[in-house]
Structures are given as structure tokens and as C-alpha cells.
Amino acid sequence: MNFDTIIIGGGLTGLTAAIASAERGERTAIISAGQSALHFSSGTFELLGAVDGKPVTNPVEAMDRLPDTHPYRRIGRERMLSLLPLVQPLLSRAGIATTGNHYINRYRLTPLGKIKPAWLTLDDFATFDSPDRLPWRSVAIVNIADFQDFYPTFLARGLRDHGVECTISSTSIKELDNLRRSATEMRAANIARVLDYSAVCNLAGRIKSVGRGADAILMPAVLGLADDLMVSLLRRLVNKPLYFISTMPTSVPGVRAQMMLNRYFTNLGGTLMAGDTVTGARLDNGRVEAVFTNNHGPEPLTASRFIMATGSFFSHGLVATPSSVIEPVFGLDVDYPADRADWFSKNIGQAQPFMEFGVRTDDSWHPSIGGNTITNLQCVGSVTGGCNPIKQGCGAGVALLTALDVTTPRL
């Protein structure tokens, strides 16, 4: 099987690169081993939330304070400014509606009632212009009865700290009775599968009755697994500002985003090899000639260009052994300290050095093996290291912008 571009990894990074390639008319394939970090999404695509522990309002200006190894610094300010406006339209073409500014952070409400910087947020989630002024005097927090992966008390405590009056209640409908027989079945994704048109109409009536008198209603994100039709229906029927709050994984809006990006990619004519794993590669003269996968056996998959978007340790894009850190697909060169004691901090609250480990690449994201550059392979996303997505709040931004950097022609 021959393609113009083969992407290894089907998360946000890989899908972004694949969509951008397919939109340019390239024959594109994704080899995806399984679930991605999107399934843990909070409903927000973060660009840069903090530098040196301090919240960031203007990510573009704050990028100058990042170390030279950070992917944003490697992309460069001017290139970043040209790529940022491409993200929201790409998501929109896939059917993912977001709110936010290309260059400036807004703020989102976390499940624990905290206010955090946010770049682009799903438009059915609550966001604010300021972390100090919320637009409501009172909210009704409505949970689904017996749903354990949502924490109304913590949410209310955080909102009350901002001067918002809160009421907490729970409600349900008969369509959820079968799930309720087992606590292990009362999970967000299972609830979303049950909430079809009829069930959502019933749920809307219950929510309207318990939310009467409040400025807005907040509830867990348990609707719309494949698309946002039921989300839009519920919000329309309730006929009052209704916003969703992320829950414990699996994240329904995250799965929805994954499915909508997958669907858009395949509608563009892309080939999605889901549940497949690269088992080997054939290299010659500094180029990848072909890759081999578990499902295709000895049949080679060839392309002019390969893009590695396998992620970091969480998704096994990098693997740590007692003495080394390896990239398991090609055996690419990886940057990490030789002394294992330098891989981590004993203080769990501090930034962990291993979070910044990654494949060594040149200025065009080409990796190397034994110091020899692979000219038709590029590595993007967290597999390249150089940043701490948790402490810096930049995971989605690095995924999206490095992917666009290698697939968007320079003017």
C-alpha cells in the first residue's frame, strides 16, 4: 500500500497532521494503536497556561520567557503567529465548535471550582474573560443521580469563593434505571450512549424544574459521544444558559472530539488504520522506505513522507528502561540525562525532568538514528519533548502547532 504521507499515531497531533495533509490533496494514512489522550480531555485546548509557575494571559508574549528547547521557541514567533489562526477553523471544519481568541487566553471552570487559563474551549463549556469576575449571581449545579464521577460540593465551594450563590441537586430519568443497577455502569460514556432524543427531552424537563430561578445551570459532561446533536438539543430545550463541566475519564467531549476528527479525516479520503501497531521499518540511505504493522504482516506500507506523532511515556511513544529511554518504533536518538537520578524530582509537587525528555530532532523536526538524520521522517507533538505540558499547560498547543508546522507550507 502506497501513500504520500503516513502518520504514526492517531491522537490530536496525528489527526491534525493527517487532516492538514489530506486537505492539501495528499493520499494520507494514520496508523493508530488505540485510545489517545483526547479520551482524558477537559474540554479545553490549552496553548500556554503558565511560565515559571505564574499564570499567563498573553501566551504569545510569554513564549519569549520559555527555554530555547521548548517547541514554541523552536517554531519561532513569526511562524507561531501564522499558525495560530489556522487551529480554530480546522476544528470547526471537523464540526468541533470552540470559543476563544487566537492569541489571548480566556479562563475556564474546572471540576473543582478553580479558574484556570484556557485557549480554545468547547462552546458548551463555561469560559470567562477574567478570573476575578464571573457572569452569574447564582447557579444551579445539577448532577445525574448516582453518578459518582462528578463533584458538585467542590464545584460549589469554588464558585462561592467567587461570590456565586449555588444550589446542588440531582435528577434522573427512567431511561437510566438499567445503568443505575450497577455503580460500575454509571459512567459518563455509558450515560451518553443512553441519552438519545427521547431521553434528552425527558431530561430537559427535569433540569428546567430544578434550575428554575438560577442565572445558569451547570451539569456534568455526559451527552454527545459521537457528535454534539444531543448537547445542542438539551441546551435548546432547557432555554437557559446551560454549561457542562468535565468529569473523571473517560471524557465524553474528548471521545466526541476524537470521533469527529476521525470522521472528518476519513471523509476527506484519508485511510485510518485503527487498532494497528507499527512493528518494524525498512530504512535505506537515511530515508524510511516502508513500515510494517501488526495487522498488515509482511505487506509494506510505503510513502514519500512519514510523520511520527506517538506521544510521550503516557502513550508509549517513549519507553523507560532501568538505564535508558528509548523510542520503540525506529530506535531514534533520544535526549535524556545519563544519570537516572536526574530523571525525576523526589518532590512530587515539582516539575519532573522526565516530562521534558524527547526524540532529538533538527530545526525541521527530522530525527536521527546514531547521529544520522532521517530525511523523510518528522517527529511532532510530545514525543519531541522540551516542555512540561502539566506545569506549563501547553499540551494541546504543542500537539496542534507542531503538527501544523510540518504540514503547512511556509510563505
Second form
Amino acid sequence: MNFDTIIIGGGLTGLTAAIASAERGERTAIISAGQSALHFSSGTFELLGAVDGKPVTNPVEAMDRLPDTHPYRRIGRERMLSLLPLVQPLLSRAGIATTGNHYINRYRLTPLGKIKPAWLTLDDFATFDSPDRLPWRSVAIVNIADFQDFYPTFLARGLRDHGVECTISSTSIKELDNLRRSATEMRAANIARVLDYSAVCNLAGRIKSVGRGADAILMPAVLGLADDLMVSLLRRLVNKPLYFISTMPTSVPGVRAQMMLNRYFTNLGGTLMAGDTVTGARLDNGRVEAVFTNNHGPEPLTASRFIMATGSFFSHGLVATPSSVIEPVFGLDVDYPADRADWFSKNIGQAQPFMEFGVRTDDSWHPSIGGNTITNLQCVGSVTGGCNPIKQGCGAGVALLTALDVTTPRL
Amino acid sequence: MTTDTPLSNISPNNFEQCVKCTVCTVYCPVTAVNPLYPGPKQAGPDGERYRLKRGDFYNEALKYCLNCKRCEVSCPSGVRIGDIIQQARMKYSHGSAGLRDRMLAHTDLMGGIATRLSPTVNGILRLTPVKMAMDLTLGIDRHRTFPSYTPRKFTTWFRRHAAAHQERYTRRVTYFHGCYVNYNFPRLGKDFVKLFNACGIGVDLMPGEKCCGVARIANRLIKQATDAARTNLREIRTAVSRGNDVVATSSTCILTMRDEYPHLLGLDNADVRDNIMTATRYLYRLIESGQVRLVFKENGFPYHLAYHTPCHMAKLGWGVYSIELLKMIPGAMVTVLDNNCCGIAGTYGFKKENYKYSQAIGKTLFDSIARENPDFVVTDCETCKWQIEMSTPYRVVNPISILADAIDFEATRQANMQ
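Given the form predicted alone above, I would also like to look at the protein as it appears in the form predicted in complex with its partner chain.
Once more the chain from above appears, this time first in line as the rest of the complex follows.
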């Protein structure tokens, strides 16, 4: 089966690259082994939240303080400035509405009531201009009765530190009674699947009555798994500022973003090979000729161009053995210290060096095998390493920007 | 991959690779509608930890698993969650299948009897009092209508009208027709023969073909399933040794013979597994490599086709072949429905205790079909077809029948003459 571009990896990086390719009319396929880190999304696409432990307001300026190895430094300031304004419209074309500015961070509310920098945030999550002043005098925090993956007390404590009065209540509707019978499955995604039109109408009535008098209503993100119809419906019916707070995984807004990106890609004519794993490749003269997968067996999947967006350790883009770190699809060269003791810090709260390991690539993201560059393969997203998404708050940004860097022609 | 230490563990079904991320629970069609089902993570790798210690930790609620394998498709860690659950059912479940489950499971035996008496059987099975009686005595839900049985089996038609002129083709394929084509819907088998013959491909049948066994596995008739599987594997090996691939128009038959035989029944099929495939994959590969050409009718095929990916097709990863073939048809507008389970899962949805869950699962799919409002829903699975036709006003057609309809038979035949 032949394509113009084959993308290995179906997370945010792979989908972004795939959508950009398919939008230019290329015959594009994604090979994706299982679902992605979007399932753990906070509701915000972060660009750069902190450098050297200090929160960042202006990511473009702060990039200069990042180490040379960071993907943003490798893309370069000029190129970054031209790519940043492409992200919000791309998400929007997929139906994902976000709040935020191309170049400046806003602030978001964490489930523990803390305020953190945020770049582009899903429209139904609260964001603020400033980390110091919240726009509310009082909020009503409304949980779903018996939903255990949301902690209103922590949230209220954090908000009170910011001078916001909070009431906490939980509410229930009869449509959730059936689900409530299963303690283990009373999860955000399952609640979202039960909340259909009539259930949301009932829920809106309950929320309105407990939220009377509050400036805003905060509730766990348990609505809208496949699209945002029920989210809009509830917000319209409640007729008062209503924002969602992320829950324990799996993240309903993250799954929704994934599904909307998948759907947009498929509607563009793209081929999504979900649940398949690349098992081998045919290389010739420094080029990938074909890849082979579990599902397609001896059938070669050929393309003129391949993009690797396989992620880091969680998604097996990188695999650690006791003595080495390898890239399991092609056996690409990986950068990591020889001595295993240098891979990690014994203090779990410190930046962990292994998080910055990645495939070694040239200026145009081409990897190598045994020092020989592969000319029609590019590695993007967290498989390239060079950054610490947890400490720097840059996971989504690295995914989006590196993917756009390899798929957007230079002017 | 070079390394000094083995990277993969040796636990069956990648059981130890589970990192408890809960992604599978999002894609399980059952959990949101049936609180009695503990969900794929609890029923699969979590429960397995306990069952390995003591078998009586087994929970009979695992019977609510549809075996759709959506958990496996979504798992980022490659855990064969569905297989863990099905193996636990086979190993620990108490009691044997009752009369109803045996009747539902023996699709070929029941089909063999019913086709002989088809006018009577079809009429009787549609009578409200009979449905009530089956509901009350057997536990087959009264809302269900059995697919009608054909008065003449596909194999009978093939022997009388098709077998003789297959000899003229040098390229040959072995068609695994399955129970549905043989006893309920020979039209699909006839379309298959017409299309493949037009492409210059002769069709052979396996003389000893048995039911693939999926319904027996689902109803824990493991010995009977294994017997049928052994016969089929013997027949498949004979076909492959003659140079034939074995193809089917049902994605579930194919998944069962490729994956369930080795994973659940412990029958090694590695020597022939690559030769077992869906008809659309077989055809697509020949077209793509330029060995076969389809010539379509001049006035085109001006219909809106909405492709529904059956769960087992999603697991095979081969929906792409059917979709790409449909996209070749000039004038056809092809859309791909969001990947959702129809809820029937073979015999599962016929059982009284499952009916309401089955319909609740399918609702997302039914709604998405209504939004698309296509001329035809297209899918490679017969039980998806029953469920969608029983639950929506839309007609559901196999892609092979669509292609057989859309081609200019004579021109295609000419184009593929050696």
C-alpha cells in the first residue's frame, strides 16, 4: 500500500504532522500503536511554562534561556515566530476551540486550585490574564455525587488562598444511577458517555439551583467525549460562567481532542491505522523504502517520506534496557549518557535526566543509524528528547511545533 | 534490535506490560451501559493478578465482555486484554452452556436443519407468539428477529451453477463462505463469485468447511470450537499447499481463524496465517500491484456509502482495504463512520439478558448513521448488518456486493483475460 507520507505514531505530534500533510493534498497514513498521551491532557496545550523553575509569561523571550538542545532552540526564533500562529487555526479547523494568544501565556486553574501558565486552553476551561487576580468573588464547585476522581476540597483551599469564596456541593441525576452501581467504573469517560441531551438538561437544572449567587460554576470535566455538543448545551442552559476542571485520567477533554483530530484527519481522506505496530523496515541507500506492521504482515507500506512521532518511554518510542536506551522501530542512534548512574536523579522531585533522552537528529530532524543519516525520515515530538516536558511545561508545544516544522514549507 | 538482555517479558498476553493507565476503559462499549461489568482493566489484567493466585476470584460478570477487542486496539502497552478475559472465561467459568447457548452457538448445525425447512422456519420465527415463547423458555429476546434461512444453500448453488467453470482460471482463491452466506444469505457468496470471476480469479471452496467457531468460543463450547478449528486448519493447509489464499467476506471469521485459533484455542497456525485474509484485502493488493483491474459501469454509482468498521475489522486493522476499494468507484461518495460498536457481538445481543445493553451500546453508531443519512451503510460483518438493519431504517451491504454491482462485468472480464 503506497502513500506520500507515512507517520508512525498517532498522538498529538503525529496527528498534527498528518493533518498538515493531508491538508496539502498528500496521501497520508498514520500507524498508531494504542492511544496517546492526549488521554492525560489537562485541557491546556502548554508551550513553555517554566524555565529554570521560574514561571514564564512570554514564552518567545524565555526560549532564549533554554539550553541549545531544546527543540525550540533548534527550530530557531524566527521559524518559531512563523509557526506559532499556525497552531490555533489548525486546532480550530479540527473543531477544537481554544482560548489564548499565539505568543503570550495566559494562566489556568489546576485541580488543586493553583494558578499555572497556560498557552492555548480549551474554551470550556477557565483562563486568566494574570496569576494574581482572579475574576471571581465567589464560585460554586459542583461535583457529581460519588465521582471520586475530582477533589473539590483541595480546589477550594487553593481558590480561597486567592481570595475567592467557595461553596462545595455534589449533585446527582437519575440518568447516572445505573453507572453509580459500579464503584470502579464511575469514571469521567463513562459519565460523559451517559450524559446525553435529556441528562444534560436535568443536570443543568441542578447546577443552576446550587450555583445561585456565585459568579461562576466549576465542575469536573465529565462532559463531551466525542464532540463538544453536550458541553455547549450545558453551558448555554446554565446561563452563567461555567468552567471545567480536569479530573484524574483518563481526561475527557483530552479524549475529545484526540477524537476530533482523528475525525478531521479521516475526513481529509487520511488513513488511520489504529492499534497497529511497525515491526520492521526495508532501508536502501540511506532511505526508508517501506515499513512492515503487525496487522499488514508481508504487505509493505511504502511512502516517499516517513515521519516518526512515536513519543518517549511511555509509548515505547524509546525503550530502556539495563545498559542501553534504544529506539525500537529502526534502531536509530539515541543520545544518552553511557553510565547508567547518570540517567536519573535519586530525588524523585528533581528533573530526571532520562526524560531528556532522545533520538539523535540533524538540523532538519533526520535521524541516523550507526552515524549514517536517513534522508527521508524525520523524528519529531518527544522521541527527539532535548527537553523536560514536566519541568518546562512544554510537552504539547514540542509536539505541535516540531510537527509543523517538518510539514510547513519555508517561505 | 540488538541488546544484551531480553526486552519483552514472557507473561502470556503481555499481561505484565499493563501500567494501569485506564485508557482501555474509555473504549469498552459495555462499561458505560452495564454497571454489572467490571470493565476491561478490572476484568482483564487487574483481575488476572488475583486469578493467578486463586481461581475463585473469577467473576461471572466477565460474561458481559463482547470480545470486541476494542480494549486491545486502544492499549498503549500492547496488552491482549480481550484474550486475558476470554481465557479466564474458558478456564474458570462454572457450569456448562445451556440449551439456548448451544443452539445459538451451533450456527452451522442449526443452519443445516433450518435451510431444509426454510419457508416454515422463517415464517414461524417471525410469529409474535413464537418470539414470546422463545423469550420465555429459551431466553432469546423477543425483540430479535432471526435472519431468514435460505431455501437453497450457497454450496448447493455453487455446485450446480459455478463449480464447473472455475477450472478455466489459472489464478485461484479459496472462499471461506461461513455460515451466514451458506444458510442465510447466498446472494453475498454469488456476488463474490461474480466479482472474482470478472477479475480473472477462479473460486474454490473447502469441501470440509466448518463454522469458524466464533459463536462456540463465545458460548464456551471449547471442545466443539477446537474440533471445528482443527478441521478448518486442515482444509486451509490443503488449499494453501495448492497455492491458494483463503479469503472470506466476514471479518469475524477471518479474525477467529487468524488470531483466536492460536490465542484462545492454542492451535498453531503460523504456517498459514498470512494466507488467511478478508476478500477486500486480497482484491486490493492485486489491484494495487496492477495484476487486476476493475472497470466500472459508465453511468457510475451515484450513491452515498457510509462505511462502518466492525470491531473485529478494527482489530485486524484492515478496514482500510474495504474503504480504499469503495473509494475507487466513480461517483460514489464514501464517508467513514466514527469507529463505534454496533452492540450485537454475534450471539450476545440475541440473549434476553443482553438485549437492552446491546441496543444502548449501538445507539452512538445508530445516531451517527442517521446524521450521515447515507444511501447504504457498508460493512464487512454480517452480525453488524443484522443489528443495524434491526435498529435503523438503513440497508447494510457488504463491500463485495457493492463492487459486484458497480463494475461493468463484461468490461472487467475482458480487462482481466490473460
